[in-house]
Amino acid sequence: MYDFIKNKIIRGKTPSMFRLPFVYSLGKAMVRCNLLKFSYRSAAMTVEYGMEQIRRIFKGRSPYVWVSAFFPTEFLHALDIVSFSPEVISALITSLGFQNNFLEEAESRWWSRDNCSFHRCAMGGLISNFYPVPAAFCASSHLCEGGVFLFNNLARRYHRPFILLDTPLDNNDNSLLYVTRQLQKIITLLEGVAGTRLRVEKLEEAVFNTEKTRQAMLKVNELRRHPYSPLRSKDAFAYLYLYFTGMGSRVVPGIYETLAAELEKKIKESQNSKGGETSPRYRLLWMHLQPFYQNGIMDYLEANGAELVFEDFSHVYWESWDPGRPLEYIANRMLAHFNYGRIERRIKVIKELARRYNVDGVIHFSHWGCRQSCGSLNIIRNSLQEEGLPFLVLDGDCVDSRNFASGQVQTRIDGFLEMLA
């Protein structure tokens, strides 16, 4: 069936089909009724929760935002407004395999490949009139400028709000009030979105419900540095949407939990089982995001003895506050991102990942236009050179498939691999 699907689009060179609401309750359908096939009960959970997301941007009954990476979705959830992550429909639309159409449109209007594929992709797919037009662009200035910019340009353009959170680069005591005070604005101004009043209540269950799927985070992260946890990285890139869209929601909790007691049970079963499973020959962290396109990296590791058994997307970088007090809960969330502020954070979460999961090398995919990821891959390097760690870096793009070499890449995880042994 979801071959069907894509060479349909493909052929027809335009997504329509996908505008259709029922595409999605067909799908969740098809999710309920296992004629969709996934690994785990939980993947298919996740796509079941964003298929629903989906079908109600295109039914256009509720109100739906643009969000960026590390917004702080607890309000959307509380006021029931739907959010869109453009770097995680991107990543959906590549796997399919017609981001090729989106990236033209876009720079047919002179958006410069030199920009990240992710929002050249999603611009794409706006100007193109696939997606509805949202109500409002909401971003943090976490990370990424590249995001803030499109989503500025965006809203102009389309006469839209575009709501900004700015995130200082240090956390401390002023940068949690400054952050506070900006939450209660942002409050206001998603209020208007919404057409009605953000209840106390409502905020103070958003927040309860992370600090669930936190915890149910700390366990999954915790039962896979078992030597026989079966989750890898190339099934936990998987996950990355709810990191995105779901913080809040009611549902993510309980799909994080049915992931801890689905790798719990796995676990006792190779233990039980005759011999167990076979360690892998190289274990390795992963650095930043994969390529969404066919690509072949992680299938290439496997093949010649190396398993990647951890990702740093998926540590979870904030620590427990209480839930009563939601706003402080979610400006201290904004602030603690490991990959925000000081080079020194990053490594020392970096080195903290590697020891946990005890592995041999590290690899970091640098994705084109992502340069805050990118910039400071020497000082990395040196970093872990010091700690013995092996370091790998992979040129390439996640979503641009004219910007990755296989060839080339192949190349260097031999050598890399060499080394290792």
The other form holds:
Amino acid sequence: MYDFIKNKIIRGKTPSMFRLPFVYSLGKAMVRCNLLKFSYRSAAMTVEYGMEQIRRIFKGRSPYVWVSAFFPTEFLHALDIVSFSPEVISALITSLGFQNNFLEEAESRWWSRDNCSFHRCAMGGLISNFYPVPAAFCASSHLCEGGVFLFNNLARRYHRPFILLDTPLDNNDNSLLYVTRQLQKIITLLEGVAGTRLRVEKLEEAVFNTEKTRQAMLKVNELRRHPYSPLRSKDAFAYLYLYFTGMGSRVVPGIYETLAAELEKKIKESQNSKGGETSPRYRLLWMHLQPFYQNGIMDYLEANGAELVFEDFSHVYWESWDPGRPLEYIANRMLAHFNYGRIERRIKVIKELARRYNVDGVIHFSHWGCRQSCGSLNIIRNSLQEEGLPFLVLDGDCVDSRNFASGQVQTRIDGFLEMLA
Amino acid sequence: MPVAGIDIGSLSTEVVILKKEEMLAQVIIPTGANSKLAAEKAMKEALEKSGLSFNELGYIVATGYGRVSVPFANKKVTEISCHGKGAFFLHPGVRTVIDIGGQDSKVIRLSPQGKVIDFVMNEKCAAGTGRFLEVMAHALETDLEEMSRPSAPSVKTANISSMCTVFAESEVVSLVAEGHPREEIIKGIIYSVVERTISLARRVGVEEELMMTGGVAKNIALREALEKSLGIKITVPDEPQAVGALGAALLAAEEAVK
Ligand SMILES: Nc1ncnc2c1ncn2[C@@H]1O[C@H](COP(=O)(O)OP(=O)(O)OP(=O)(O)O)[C@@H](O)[C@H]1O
Ligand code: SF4
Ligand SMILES: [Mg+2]
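Following the display of the form predicted on its own, present the structure of the form predicted in complex with the partner chain.
Let us now look at the entire complex, which starts with that chain.
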């Protein structure tokens, strides 16, 4: 798919073409008329959704803000503010092959190469005037510390509000109260950005959408346990944009519901046809993100009989809560992330996923500069080995291909596959 | 039926020909710029030594970073499995293997059955590997022989603080200029490789018996320093550089009877 866009549409063009809103209108029309092909209808819907958001940003009529991964986007949907996830857009830019322009731009302004390249790429895009300056920078402190510092830096540079949600490490009643109170203040700040008051029904509706999304995601995840489920991690990454900006959106629950229906259908078809997809030789769990430039890791694994049947980021980590109490619902979601807080929580989830998806091994992609995901790998490794699960750490970079040594990665993967045999 | 294992490393290429666990030939040559040519040359030499023709080989397993460029191999296996296999064959008591080659260092853990249960490799750069030692020898205008000579315990250890091969080289040059005795500098270089190796080994844990393979195992000074720091005796086979090729040949023998 990306190859198609890259070869047929982008070749020889500069990134500036992608600042034109009509490019996205055209893109949406192409998706709709099936000129761009996707293996899942829901993936096409995701692309359409993403293009519409980006079109609105370049059109410049609606207020738009940057949100770090995991900032509660329900308020933004309720206030009709467009949310922009710089990390996911960096991934997209990388898959289109433009990342180096932005990385170099950021580096030339003293932004260190030791920092996460999702952020370096995003910063480069903003300071080179590719992205319009947002109305605010909204970050949550949980998980990604780098995002907080980047957003703070950019907010000062562009004299825009820096809106921070300080999420405590422990998930208890005090934390819930602490976060809920902050959410009230954040609403006031965002009302200032939107220039309107937040209507309670709107917020309730947004939270209800999140709950519907949650339920649809659970359905998808349950289906993915099936031995005939064709959905692999590399397909699942296509839905990343929804995960980071879609909570609260009216459109997103329908996309996940479509995905669930498609999966159900495909599983049935494989079951009926005798030569349906057989179970892979090895079932693997993927942790953290993947490189978004051409790298061939996942295809290589697949070609060698190892399929990535699930990835930790697709795990639905928050419990249901009364959507009629929207602030508590959101606060609870913020506090529930398994990669935050005590390491026992993260390990418990990984082990649970390994069991649920009946995997033979786990691969962690260690993205250069990402402290939250790469910390504690030793503890995780030891506890997985106690369960007899081989664990491979692949060092690399999701965005900056200069930090990727393909020969070394291949030897590690080959060694791991030989160990599984 | 005779079988062969070939290990095309970044610096050296080895071929081992086996017939029922008996070694008919063993060849070690530099890889040079063209790994495909090196593979052909090493194979030709090994065949001459063993008095066999190519067609008499029942199965060939290739390993090493150049394994992908051996057109005549029946199967390609990583150095991780091959060094594990070779080391376990030589000493069934081996549970940990440290292979330090030209650009990679690896620590491999084996089960009591000789199966690889875990491994770690060095990060991208060549710090702490054989190539690093060669560059430092060059900076000191000496050879690997002097680098391998153990020094007396009374000799001080010069401080080499840079991990980067390029910067470490200029550090060595300035230590020479400052008049530090050569043996102190060599000890410092050895010590920096030992430090890196130990931090790698600790990641997977070291269980006895520990065997060292790869060309750097021939460096006696380094081996002794490693033994001292780990407090563990290290076994080194007669030809550590060919353990990968031996493992490959053993795997070839298993495949041949399948
Ligand atoms: N006689 C010797 N004395 C001391 N060191 C030696 C000797 N022979 C080789 N070495 C060391 O061994 C290194 C090469 O090791 P080896 O041949 O195992 O590497 P390789 O397999 O080609 O590399 P890699 O496995 O990293 O691709 C040299 O860099 C050198 O430091
Ligand atoms: S990869 Fe890590 S550091 Fe980078 S944005 Fe994601 S969480 Fe933050
Ligand atoms: Mg080698």
